[in-house]
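First, one chain by itself in structure tokens, the form predicted on its own.
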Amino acid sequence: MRIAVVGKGGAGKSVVAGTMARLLARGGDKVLALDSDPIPGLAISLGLGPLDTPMLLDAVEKDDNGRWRLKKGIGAARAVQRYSLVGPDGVRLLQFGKTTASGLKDFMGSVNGFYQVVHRLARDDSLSGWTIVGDLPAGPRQTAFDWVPYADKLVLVVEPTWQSILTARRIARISRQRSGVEVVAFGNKLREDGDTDLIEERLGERLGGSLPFDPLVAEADAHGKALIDHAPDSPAVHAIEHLIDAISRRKVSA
């Protein structure tokens, strides 16, 4: 599978993406996790702790016009092999880095390198057997600007609030402009019996899975630990297991 997890800020994207990646790896998949969110999240949800290293800085250089490009000989597979980090359960993480006290100088080189790598993933036969799970930042911007060309399934994490649902609608509309993309809505932080119906009615589509509000998610975050390590038998982990089963059975739209 090639998956990207999208939605409004705070909807729980990183927890869903990180837990999915770990569960898929435990199931025998070779998993590459891609983090294009400048806010820390996915590395923690994978069990690597907070990371701010611009991983691809050494993979890029500036051309004669001052534009960032991948160095000669660096393709998608080599970038993954050289610059990704191996985390628990063998999941490899590649991220463009987070802004630090050094400012945007190093960060922007890694960002540009990351964008070029994700556009080469589908063309690299040596990565064809890998499962990819991407974590995107809040809102529709990266979806609109083609940051997920690798994904054939978008997991749209939606809370039962108007802001979250309206953001989800916009992302779904943009995503479906690409052919061959399946959008799967996943309800999160559901507290009331009618929350599923509320989301489906306002979103205009059925949910592919849902997760009741689980205080163990916040507890794991407070400890800076991956949910799957902190509470492996929590309702949230089991719900994400069911989500994986559900989207594995879905066919990609033509």
Given for the second form:
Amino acid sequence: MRIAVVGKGGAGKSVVAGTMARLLARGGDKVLALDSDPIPGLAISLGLGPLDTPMLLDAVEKDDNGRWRLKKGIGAARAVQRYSLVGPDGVRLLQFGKTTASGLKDFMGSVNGFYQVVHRLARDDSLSGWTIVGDLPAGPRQTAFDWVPYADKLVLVVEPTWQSILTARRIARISRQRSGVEVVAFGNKLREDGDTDLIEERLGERLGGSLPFDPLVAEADAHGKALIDHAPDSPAVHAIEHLIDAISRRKVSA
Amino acid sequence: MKIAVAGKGGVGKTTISGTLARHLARTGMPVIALDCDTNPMLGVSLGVGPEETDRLGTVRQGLDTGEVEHQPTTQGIVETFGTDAPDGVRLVVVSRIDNIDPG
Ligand SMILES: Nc1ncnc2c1ncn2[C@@H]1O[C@H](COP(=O)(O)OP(=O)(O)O)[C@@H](O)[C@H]1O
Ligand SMILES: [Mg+2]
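Compare with the form predicted on its own: the form predicted in complex with its partner chain:
Let us now look at the entire complex, which starts with that chain.
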């Protein structure tokens, strides 16, 4: 299963992606977590704490035209094996680093290497046994610019606000222009009884699951901890177990 | 006065920008609200309405059709590609990603 988690900023993408990755790993999967957001998120929600490290810098070189390429002999499998970081429950994380005062300028090698690895992943049979969970930046940009060629499922995280719903609608529309991707909408931060209906009606999609507003989720983030470590028995973790269940028809538990 | 609002997603940039623009307009200032997000939502917080916000034309579309070339001044661009929001705020959306990138 290859999942990319998308939605508006603050919708809960990183919490959902990190918790899914941990749960799937506990269920026995070999899990690769991919963070293509230049803003911190996934490392924290995986339980690695704040981690800005740009990865894959040693995996790339410049060609004669000054363009970044992966060094000879570095395919997707080797890139994962050598350059990813192993986190709790054995989840492996690949990321291209986080924005600094000078933007991403100092590690464009990492950004380009990441983009190329992600494209090779999609075609590399030796990684076919791996489960992938990608955490994307806010908005439709990476979906439009082909940053998730590996994904067969797009989890659209959507809050019951117009901005979040419009964003989700735009992303769903764009992703359906590519074939072979299943879109699963997931409601987050629901507070009232009517919220599910409100989202479904405005989004024009049924929800594959939803998560209530849960102070424990925000609390985990405030402590810099993974939700699954901070509150393994919370309604939020159970809701994410149900989401996995719904999209893979497989039971996992914290 | 020119103000840019920045921060992580979901922290309230759009809400603060929209409300600030409305406040300033109420004090009598002419206000241009410029939405530079490729996922533009400023119309929602200005009170233009969500569905309307999703349909607004953008400067980018004007570039693609060549209309921007006929508007050599900023004033012209604001008039041609802007939309009236409440309190007399003029909303200008730079671009919106609606489709996959063909290349
Ligand atoms: N169901 C929820 N209840 C309460 N707070 C939540 C919930 N989901 C997410 N949050 C909080 O909202 C903030 C944004 O979540 P995050 O996963 O970083 O969003 P994104 O990655 O989409 O920008 C975090 O502080 C997180 O703890
Ligand atoms: Mg995030």
